[in-house]
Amino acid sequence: MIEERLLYKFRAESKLYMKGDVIFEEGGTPNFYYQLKEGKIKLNNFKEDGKEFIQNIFSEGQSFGESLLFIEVQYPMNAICLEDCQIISLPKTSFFDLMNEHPEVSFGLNKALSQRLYYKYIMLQNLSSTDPTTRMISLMNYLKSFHVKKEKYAFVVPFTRQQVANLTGLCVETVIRTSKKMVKKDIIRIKDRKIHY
(Lines of atoms letter the chains of each structure in order from A and count residues from 1; the text may use other names and numbers.)
(Lines give C-alpha, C1' and ligand atoms only; values in the text may rest on other atoms or scores of the structure.)
Protein backbone atom coordinates (compact mmCIF):
# COMPACT_ATOMS: atom_id res chain seq x y z
CA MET A 1 0.00 0.00 0.00
CA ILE A 2 2.61 2.63 1.05
CA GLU A 3 5.99 2.33 -0.66
CA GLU A 4 8.50 0.70 1.68
CA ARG A 5 11.23 3.26 0.99
CA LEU A 6 8.84 5.97 2.17
CA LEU A 7 7.95 4.05 5.32
CA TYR A 8 11.63 3.54 6.19
CA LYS A 9 12.34 7.22 5.50
CA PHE A 10 9.87 8.04 8.28
CA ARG A 11 11.50 5.63 10.81
CA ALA A 12 9.55 2.43 10.13
CA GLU A 13 10.94 -0.88 11.36
CA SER A 14 10.51 -4.41 10.06
CA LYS A 15 9.91 -7.35 12.39
CA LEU A 16 9.46 -11.11 11.90
CA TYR A 17 6.48 -12.81 13.54
CA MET A 18 5.76 -16.51 13.74
CA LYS A 19 2.46 -18.25 12.95
CA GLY A 20 0.10 -17.69 15.90
CA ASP A 21 1.86 -14.55 17.16
CA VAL A 22 -0.39 -11.70 18.27
CA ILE A 23 0.41 -8.30 16.75
CA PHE A 24 -2.19 -6.48 18.85
CA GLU A 25 -5.04 -7.47 21.13
CA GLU A 26 -8.58 -6.31 21.73
CA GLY A 27 -8.42 -3.50 24.32
CA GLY A 28 -4.90 -2.41 23.30
CA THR A 29 -4.02 1.13 22.23
CA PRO A 30 -3.37 1.79 18.51
CA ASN A 31 0.15 3.26 18.34
CA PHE A 32 1.46 1.94 15.00
CA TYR A 33 0.67 1.73 11.31
CA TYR A 34 1.17 -1.91 10.21
CA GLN A 35 1.89 -3.16 6.69
CA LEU A 36 2.48 -6.78 5.68
CA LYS A 37 5.66 -7.38 3.71
CA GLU A 38 5.17 -11.18 3.79
CA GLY A 39 2.56 -13.56 5.19
CA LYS A 40 -1.10 -13.42 6.22
CA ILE A 41 -2.85 -12.13 9.33
CA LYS A 42 -6.44 -12.25 10.53
CA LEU A 43 -8.46 -9.73 12.50
CA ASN A 44 -10.78 -11.59 14.84
CA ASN A 45 -12.97 -11.59 17.94
CA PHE A 46 -14.30 -14.36 20.10
CA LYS A 47 -17.99 -14.61 21.01
CA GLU A 48 -19.19 -15.39 24.55
CA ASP A 49 -19.40 -19.09 23.63
CA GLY A 50 -15.74 -19.02 22.55
CA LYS A 51 -16.53 -19.26 18.82
CA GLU A 52 -14.17 -17.25 16.65
CA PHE A 53 -15.46 -14.59 14.26
CA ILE A 54 -12.93 -13.47 11.62
CA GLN A 55 -13.51 -9.87 10.56
CA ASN A 56 -10.97 -9.91 7.75
CA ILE A 57 -7.81 -11.57 6.45
CA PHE A 58 -4.91 -9.53 5.06
CA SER A 59 -1.92 -10.60 2.98
CA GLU A 60 1.30 -9.26 1.47
CA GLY A 61 1.26 -5.55 0.64
CA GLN A 62 -1.84 -4.76 2.70
CA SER A 63 -2.07 -2.64 5.83
CA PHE A 64 -4.34 -3.29 8.80
CA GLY A 65 -5.73 -1.49 11.83
CA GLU A 66 -4.76 1.97 10.58
CA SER A 67 -8.27 3.46 10.68
CA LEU A 68 -8.08 3.41 14.49
CA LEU A 69 -5.03 5.71 14.47
CA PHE A 70 -7.36 8.60 13.57
CA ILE A 71 -9.58 8.29 16.64
CA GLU A 72 -8.86 7.86 20.34
CA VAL A 73 -10.20 4.33 20.89
CA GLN A 74 -8.88 0.93 21.84
CA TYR A 75 -8.62 -2.00 19.43
CA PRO A 76 -12.02 -3.77 19.17
CA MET A 77 -10.31 -6.86 17.70
CA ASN A 78 -7.14 -8.98 17.69
CA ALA A 79 -4.54 -9.23 14.90
CA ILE A 80 -3.00 -12.71 14.72
CA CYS A 81 -0.52 -14.24 12.25
CA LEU A 82 -1.96 -17.05 10.14
CA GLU A 83 1.55 -17.91 8.96
CA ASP A 84 5.07 -16.59 9.48
CA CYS A 85 5.02 -12.87 8.68
CA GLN A 86 7.31 -9.94 8.12
CA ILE A 87 5.53 -6.77 9.21
CA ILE A 88 6.62 -3.17 8.79
CA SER A 89 5.47 -0.89 11.62
CA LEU A 90 5.54 2.89 11.73
CA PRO A 91 4.89 4.88 14.94
CA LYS A 92 1.64 6.86 14.94
CA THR A 93 3.34 10.29 15.03
CA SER A 94 5.61 9.35 12.12
CA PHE A 95 2.59 8.02 10.22
CA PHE A 96 0.87 11.41 10.52
CA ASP A 97 4.07 13.19 9.46
CA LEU A 98 4.16 11.00 6.35
CA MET A 99 0.47 11.75 5.61
CA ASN A 100 1.06 15.50 5.92
CA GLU A 101 4.13 15.51 3.68
CA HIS A 102 2.69 13.12 1.06
CA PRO A 103 -1.03 13.84 0.43
CA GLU A 104 -1.05 11.29 -2.43
CA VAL A 105 -0.45 8.57 0.18
CA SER A 106 -3.38 9.88 2.18
CA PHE A 107 -5.59 9.62 -0.94
CA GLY A 108 -4.52 6.01 -1.52
CA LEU A 109 -5.18 5.17 2.12
CA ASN A 110 -8.66 6.69 1.93
CA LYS A 111 -9.40 4.54 -1.12
CA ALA A 112 -8.27 1.38 0.71
CA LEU A 113 -10.32 2.27 3.79
CA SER A 114 -13.36 2.92 1.59
CA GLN A 115 -12.98 -0.57 0.05
CA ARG A 116 -12.90 -2.08 3.54
CA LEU A 117 -15.96 -0.12 4.58
CA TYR A 118 -17.72 -1.42 1.46
CA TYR A 119 -16.73 -4.97 2.50
CA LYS A 120 -18.23 -4.35 5.96
CA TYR A 121 -21.53 -3.22 4.40
CA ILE A 122 -21.62 -6.29 2.18
CA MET A 123 -20.87 -8.62 5.08
CA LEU A 124 -23.42 -6.95 7.39
CA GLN A 125 -26.06 -7.40 4.72
CA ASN A 126 -24.79 -10.94 4.20
CA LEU A 127 -25.02 -11.81 7.91
CA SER A 128 -28.68 -10.78 7.97
CA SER A 129 -29.47 -13.62 5.53
CA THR A 130 -30.33 -17.02 6.96
CA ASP A 131 -29.38 -18.71 3.67
CA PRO A 132 -25.79 -20.07 3.85
CA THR A 133 -25.49 -20.08 0.03
CA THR A 134 -26.24 -16.34 -0.06
CA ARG A 135 -23.63 -15.70 2.64
CA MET A 136 -20.94 -17.66 0.81
CA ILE A 137 -21.73 -16.12 -2.60
CA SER A 138 -21.58 -12.60 -1.11
CA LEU A 139 -18.13 -13.28 0.33
CA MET A 140 -16.85 -14.87 -2.89
CA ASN A 141 -18.25 -12.05 -5.07
CA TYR A 142 -16.44 -9.49 -2.93
CA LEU A 143 -13.15 -11.41 -3.01
CA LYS A 144 -13.41 -12.06 -6.76
CA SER A 145 -13.99 -8.34 -7.45
CA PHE A 146 -10.28 -7.69 -6.79
CA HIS A 147 -9.08 -10.16 -9.43
CA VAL A 148 -8.60 -9.61 -13.15
CA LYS A 149 -10.01 -12.95 -14.26
CA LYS A 150 -13.79 -12.79 -13.98
CA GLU A 151 -14.67 -16.02 -15.82
CA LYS A 152 -16.59 -18.70 -14.03
CA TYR A 153 -14.36 -20.89 -11.82
CA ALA A 154 -11.29 -18.68 -12.51
CA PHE A 155 -11.13 -17.39 -8.94
CA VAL A 156 -9.67 -19.72 -6.29
CA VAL A 157 -10.94 -18.84 -2.80
CA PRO A 158 -7.75 -18.36 -0.75
CA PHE A 159 -9.28 -19.55 2.52
CA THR A 160 -9.90 -22.85 4.27
CA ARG A 161 -13.46 -24.02 4.94
CA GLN A 162 -12.96 -23.01 8.59
CA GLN A 163 -11.89 -19.50 7.58
CA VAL A 164 -14.88 -19.18 5.22
CA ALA A 165 -17.10 -20.25 8.12
CA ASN A 166 -15.54 -17.70 10.45
CA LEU A 167 -15.85 -14.92 7.86
CA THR A 168 -19.51 -15.66 7.15
CA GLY A 169 -20.68 -16.51 10.67
CA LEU A 170 -21.48 -20.10 9.70
CA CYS A 171 -20.23 -23.32 11.25
CA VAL A 172 -17.70 -25.30 9.23
CA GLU A 173 -20.09 -28.22 8.77
CA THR A 174 -22.61 -25.86 7.14
CA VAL A 175 -19.92 -24.51 4.81
CA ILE A 176 -18.99 -28.07 3.77
CA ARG A 177 -22.65 -29.09 3.18
CA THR A 178 -23.40 -25.84 1.34
CA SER A 179 -20.27 -26.23 -0.82
CA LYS A 180 -21.48 -29.67 -1.93
CA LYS A 181 -24.90 -28.22 -2.84
CA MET A 182 -23.23 -25.36 -4.73
CA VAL A 183 -21.18 -27.87 -6.74
CA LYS A 184 -24.39 -29.74 -7.70
CA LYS A 185 -25.96 -26.41 -8.76
CA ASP A 186 -22.85 -25.64 -10.85
CA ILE A 187 -22.08 -22.47 -8.84
CA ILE A 188 -18.60 -23.58 -7.76
CA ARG A 189 -16.11 -26.36 -8.41
CA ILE A 190 -13.87 -28.09 -5.90
CA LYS A 191 -10.38 -28.93 -7.10
CA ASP A 192 -7.46 -29.98 -4.88
CA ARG A 193 -9.60 -29.14 -1.83
CA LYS A 194 -9.97 -25.52 -3.03
CA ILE A 195 -13.17 -23.71 -3.98
CA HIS A 196 -13.10 -22.38 -7.56
CA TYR A 197 -15.70 -19.66 -8.16
Given for the second form:
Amino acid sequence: MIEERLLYKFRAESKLYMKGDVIFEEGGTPNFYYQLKEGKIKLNNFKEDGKEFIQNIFSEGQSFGESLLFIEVQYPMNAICLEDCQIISLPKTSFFDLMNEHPEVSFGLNKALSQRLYYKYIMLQNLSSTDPTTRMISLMNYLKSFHVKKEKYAFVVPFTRQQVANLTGLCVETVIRTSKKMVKKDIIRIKDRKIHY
DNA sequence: TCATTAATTCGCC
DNA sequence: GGCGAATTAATGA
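Can I have the other form now, the form predicted in complex with the DNA, not the form predicted alone?
Next comes the full complex, and the chain you just saw is listed first.
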Protein backbone atom coordinates (compact mmCIF):
# COMPACT_ATOMS: atom_id res chain seq x y z
CA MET A 1 0.00 0.00 0.00
CA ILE A 2 0.96 3.61 -0.53
CA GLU A 3 0.90 6.18 2.24
CA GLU A 4 -2.37 8.08 2.22
CA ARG A 5 -0.70 11.42 2.69
CA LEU A 6 1.23 10.84 -0.50
CA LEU A 7 -1.85 9.71 -2.40
CA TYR A 8 -3.78 12.83 -1.53
CA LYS A 9 -0.81 14.99 -2.47
CA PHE A 10 -1.20 13.55 -5.96
CA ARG A 11 -4.88 14.37 -6.18
CA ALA A 12 -6.26 11.06 -5.03
CA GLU A 13 -9.89 10.96 -3.96
CA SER A 14 -11.62 8.98 -1.31
CA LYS A 15 -15.01 7.50 -2.09
CA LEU A 16 -17.59 5.50 -0.22
CA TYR A 17 -19.11 2.40 -1.71
CA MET A 18 -21.98 0.26 -0.56
CA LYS A 19 -21.93 -3.48 -0.22
CA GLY A 20 -22.43 -4.99 -3.67
CA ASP A 21 -21.28 -1.90 -5.56
CA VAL A 22 -19.19 -2.50 -8.65
CA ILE A 23 -15.89 -0.59 -8.70
CA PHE A 24 -14.96 -1.70 -12.17
CA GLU A 25 -16.13 -4.33 -14.61
CA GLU A 26 -14.67 -6.86 -16.95
CA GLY A 27 -14.03 -5.15 -20.28
CA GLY A 28 -13.65 -1.68 -18.76
CA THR A 29 -10.57 0.48 -19.20
CA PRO A 30 -8.20 0.72 -16.22
CA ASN A 31 -7.76 4.39 -15.34
CA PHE A 32 -7.17 4.33 -11.63
CA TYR A 33 -5.02 2.99 -8.87
CA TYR A 34 -7.27 1.80 -6.04
CA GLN A 35 -6.44 1.46 -2.39
CA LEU A 36 -8.80 0.07 0.17
CA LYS A 37 -9.04 2.18 3.32
CA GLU A 38 -11.99 0.39 4.81
CA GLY A 39 -13.94 -2.76 3.98
CA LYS A 40 -13.43 -5.74 1.70
CA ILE A 41 -13.67 -6.27 -2.03
CA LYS A 42 -13.40 -9.23 -4.34
CA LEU A 43 -12.05 -9.63 -7.84
CA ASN A 44 -14.10 -12.14 -9.73
CA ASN A 45 -15.12 -13.63 -13.05
CA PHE A 46 -18.27 -15.30 -14.18
CA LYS A 47 -17.76 -18.49 -16.09
CA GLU A 48 -19.80 -19.47 -19.14
CA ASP A 49 -22.27 -21.38 -16.99
CA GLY A 50 -22.85 -18.33 -14.82
CA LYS A 51 -20.78 -19.64 -11.92
CA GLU A 52 -18.57 -17.27 -10.08
CA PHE A 53 -14.85 -17.66 -9.65
CA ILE A 54 -13.16 -15.35 -7.16
CA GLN A 55 -9.67 -14.34 -8.19
CA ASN A 56 -8.84 -12.69 -4.94
CA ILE A 57 -10.29 -10.99 -1.90
CA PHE A 58 -8.74 -7.84 -0.49
CA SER A 59 -9.22 -5.97 2.75
CA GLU A 60 -8.03 -2.79 4.47
CA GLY A 61 -4.76 -1.37 3.28
CA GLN A 62 -4.49 -3.41 0.12
CA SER A 63 -4.37 -1.97 -3.36
CA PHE A 64 -5.82 -3.46 -6.50
CA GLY A 65 -6.07 -2.84 -10.21
CA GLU A 66 -2.55 -1.42 -10.31
CA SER A 67 -1.04 -4.18 -12.42
CA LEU A 68 -3.34 -3.22 -15.30
CA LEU A 69 -2.15 0.38 -15.36
CA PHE A 70 1.21 -0.54 -16.84
CA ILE A 71 -0.21 -2.16 -19.94
CA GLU A 72 -2.90 -1.15 -22.39
CA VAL A 73 -5.55 -3.74 -21.72
CA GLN A 74 -9.10 -3.95 -20.51
CA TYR A 75 -10.04 -5.30 -17.13
CA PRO A 76 -10.15 -9.10 -17.23
CA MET A 77 -12.27 -9.19 -14.07
CA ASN A 78 -14.84 -7.37 -11.95
CA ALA A 79 -14.20 -5.63 -8.65
CA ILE A 80 -17.15 -5.78 -6.28
CA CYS A 81 -17.57 -4.62 -2.68
CA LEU A 82 -18.23 -7.38 -0.17
CA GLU A 83 -19.21 -4.83 2.45
CA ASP A 84 -19.41 -1.06 2.70
CA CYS A 85 -16.05 0.31 1.66
CA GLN A 86 -13.99 3.43 1.67
CA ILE A 87 -11.68 3.43 -1.32
CA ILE A 88 -8.99 5.89 -2.34
CA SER A 89 -8.55 6.19 -6.08
CA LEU A 90 -5.70 7.83 -7.92
CA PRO A 91 -5.94 8.68 -11.64
CA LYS A 92 -3.52 6.83 -13.86
CA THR A 93 -1.47 9.88 -14.89
CA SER A 94 -1.09 11.00 -11.27
CA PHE A 95 -0.13 7.48 -10.38
CA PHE A 96 2.78 7.57 -12.80
CA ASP A 97 3.82 11.00 -11.57
CA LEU A 98 3.91 9.59 -8.08
CA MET A 99 5.97 6.61 -9.21
CA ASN A 100 8.47 8.86 -10.94
CA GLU A 101 8.92 11.18 -8.02
CA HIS A 102 9.00 8.48 -5.38
CA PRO A 103 11.08 5.52 -6.49
CA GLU A 104 10.89 4.00 -3.01
CA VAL A 105 7.11 3.73 -3.39
CA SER A 106 7.60 2.17 -6.77
CA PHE A 107 9.83 -0.42 -5.16
CA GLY A 108 7.17 -1.20 -2.60
CA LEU A 109 4.65 -1.65 -5.34
CA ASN A 110 6.90 -4.18 -7.02
CA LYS A 111 6.88 -6.09 -3.82
CA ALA A 112 3.09 -6.06 -3.66
CA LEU A 113 2.83 -7.20 -7.25
CA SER A 114 5.28 -10.02 -6.62
CA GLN A 115 3.15 -11.10 -3.73
CA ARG A 116 0.13 -11.29 -6.03
CA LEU A 117 2.09 -13.24 -8.55
CA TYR A 118 3.16 -15.66 -5.86
CA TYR A 119 -0.47 -16.22 -4.94
CA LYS A 120 -1.26 -16.90 -8.58
CA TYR A 121 1.49 -19.52 -8.77
CA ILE A 122 0.16 -21.25 -5.70
CA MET A 123 -3.42 -21.19 -6.89
CA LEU A 124 -2.54 -22.30 -10.38
CA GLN A 125 -0.80 -25.35 -9.07
CA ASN A 126 -3.67 -25.76 -6.68
CA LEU A 127 -6.36 -25.73 -9.34
CA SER A 128 -4.61 -28.37 -11.36
CA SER A 129 -5.07 -30.73 -8.45
CA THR A 130 -8.24 -32.76 -8.47
CA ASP A 131 -8.19 -33.54 -4.79
CA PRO A 132 -10.47 -31.13 -2.91
CA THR A 133 -8.50 -31.56 0.32
CA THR A 134 -5.33 -30.42 -1.42
CA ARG A 135 -7.09 -27.42 -2.87
CA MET A 136 -8.43 -26.28 0.43
CA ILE A 137 -5.17 -26.86 2.26
CA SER A 138 -3.12 -24.82 -0.18
CA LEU A 139 -5.59 -21.96 0.00
CA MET A 140 -5.43 -22.05 3.77
CA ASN A 141 -1.65 -22.31 3.80
CA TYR A 142 -1.47 -19.23 1.68
CA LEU A 143 -3.90 -17.31 3.88
CA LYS A 144 -2.15 -18.39 7.01
CA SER A 145 1.20 -17.22 5.68
CA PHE A 146 0.09 -13.66 6.40
CA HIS A 147 -1.03 -14.56 9.85
CA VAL A 148 1.20 -13.93 12.84
CA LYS A 149 0.23 -16.95 14.84
CA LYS A 150 1.59 -20.11 13.31
CA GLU A 151 0.29 -22.61 15.84
CA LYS A 152 -2.09 -25.26 14.71
CA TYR A 153 -5.75 -24.16 14.68
CA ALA A 154 -4.71 -20.58 15.49
CA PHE A 155 -5.83 -19.29 12.15
CA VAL A 156 -9.50 -18.67 11.49
CA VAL A 157 -10.44 -18.70 7.82
CA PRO A 158 -12.10 -15.32 7.25
CA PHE A 159 -14.38 -16.55 4.49
CA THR A 160 -17.75 -18.20 4.24
CA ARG A 161 -17.99 -21.72 2.80
CA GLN A 162 -19.45 -20.11 -0.27
CA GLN A 163 -16.43 -17.85 -0.70
CA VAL A 164 -13.97 -20.67 -0.12
CA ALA A 165 -15.79 -22.60 -2.81
CA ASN A 166 -15.59 -19.71 -5.24
CA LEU A 167 -11.90 -19.19 -4.49
CA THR A 168 -10.94 -22.81 -4.98
CA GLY A 169 -13.30 -23.61 -7.83
CA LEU A 170 -15.04 -26.25 -5.73
CA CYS A 171 -18.74 -26.33 -5.04
CA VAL A 172 -20.12 -25.41 -1.62
CA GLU A 173 -21.19 -28.93 -0.81
CA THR A 174 -17.73 -30.22 -1.55
CA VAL A 175 -16.18 -27.61 0.70
CA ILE A 176 -18.50 -28.71 3.49
CA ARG A 177 -17.91 -32.41 2.94
CA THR A 178 -14.18 -31.91 2.67
CA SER A 179 -14.12 -29.77 5.81
CA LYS A 180 -15.75 -32.56 7.76
CA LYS A 181 -13.23 -35.07 6.52
CA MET A 182 -10.43 -32.75 7.50
CA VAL A 183 -11.85 -32.38 10.98
CA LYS A 184 -11.70 -36.15 11.37
CA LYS A 185 -8.11 -36.15 10.18
CA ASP A 186 -7.26 -33.40 12.67
CA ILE A 187 -6.17 -31.08 9.89
CA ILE A 188 -8.66 -28.41 10.92
CA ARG A 189 -11.19 -27.71 13.63
CA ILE A 190 -14.57 -26.10 13.32
CA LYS A 191 -15.91 -23.80 15.97
CA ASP A 192 -19.11 -21.78 15.47
CA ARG A 193 -19.02 -22.71 11.80
CA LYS A 194 -15.63 -21.06 11.42
CA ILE A 195 -12.73 -23.09 10.12
CA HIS A 196 -9.68 -23.10 12.37
CA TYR A 197 -6.49 -24.17 10.70
C1' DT B 1 -40.29 -9.63 17.69
C1' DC B 2 -41.54 -11.26 13.10
C1' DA B 3 -40.34 -11.60 8.28
C1' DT B 4 -37.02 -11.92 4.83
C1' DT B 5 -32.69 -13.25 2.98
C1' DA B 6 -28.34 -15.52 3.03
C1' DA B 7 -25.55 -19.30 4.45
C1' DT B 8 -25.08 -23.95 5.72
C1' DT B 9 -26.14 -28.66 5.82
C1' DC B 10 -28.37 -32.97 4.49
C1' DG B 11 -30.41 -36.54 1.64
C1' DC B 12 -30.85 -38.37 -2.66
C1' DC B 13 -29.67 -39.13 -7.44
C1' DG C 1 -20.63 -33.39 -8.04
C1' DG C 2 -25.26 -31.28 -8.46
C1' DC C 3 -30.09 -30.34 -7.00
C1' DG C 4 -33.76 -29.35 -3.81
C1' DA C 5 -35.28 -29.03 0.72
C1' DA C 6 -34.63 -28.37 5.64
C1' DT C 7 -32.20 -25.88 9.18
C1' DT C 8 -29.75 -22.02 11.14
C1' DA C 9 -27.81 -17.37 11.20
C1' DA C 10 -27.95 -12.60 10.04
C1' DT C 11 -30.43 -8.48 8.79
C1' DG C 12 -33.94 -5.28 8.74
C1' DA C 13 -38.69 -3.47 9.44
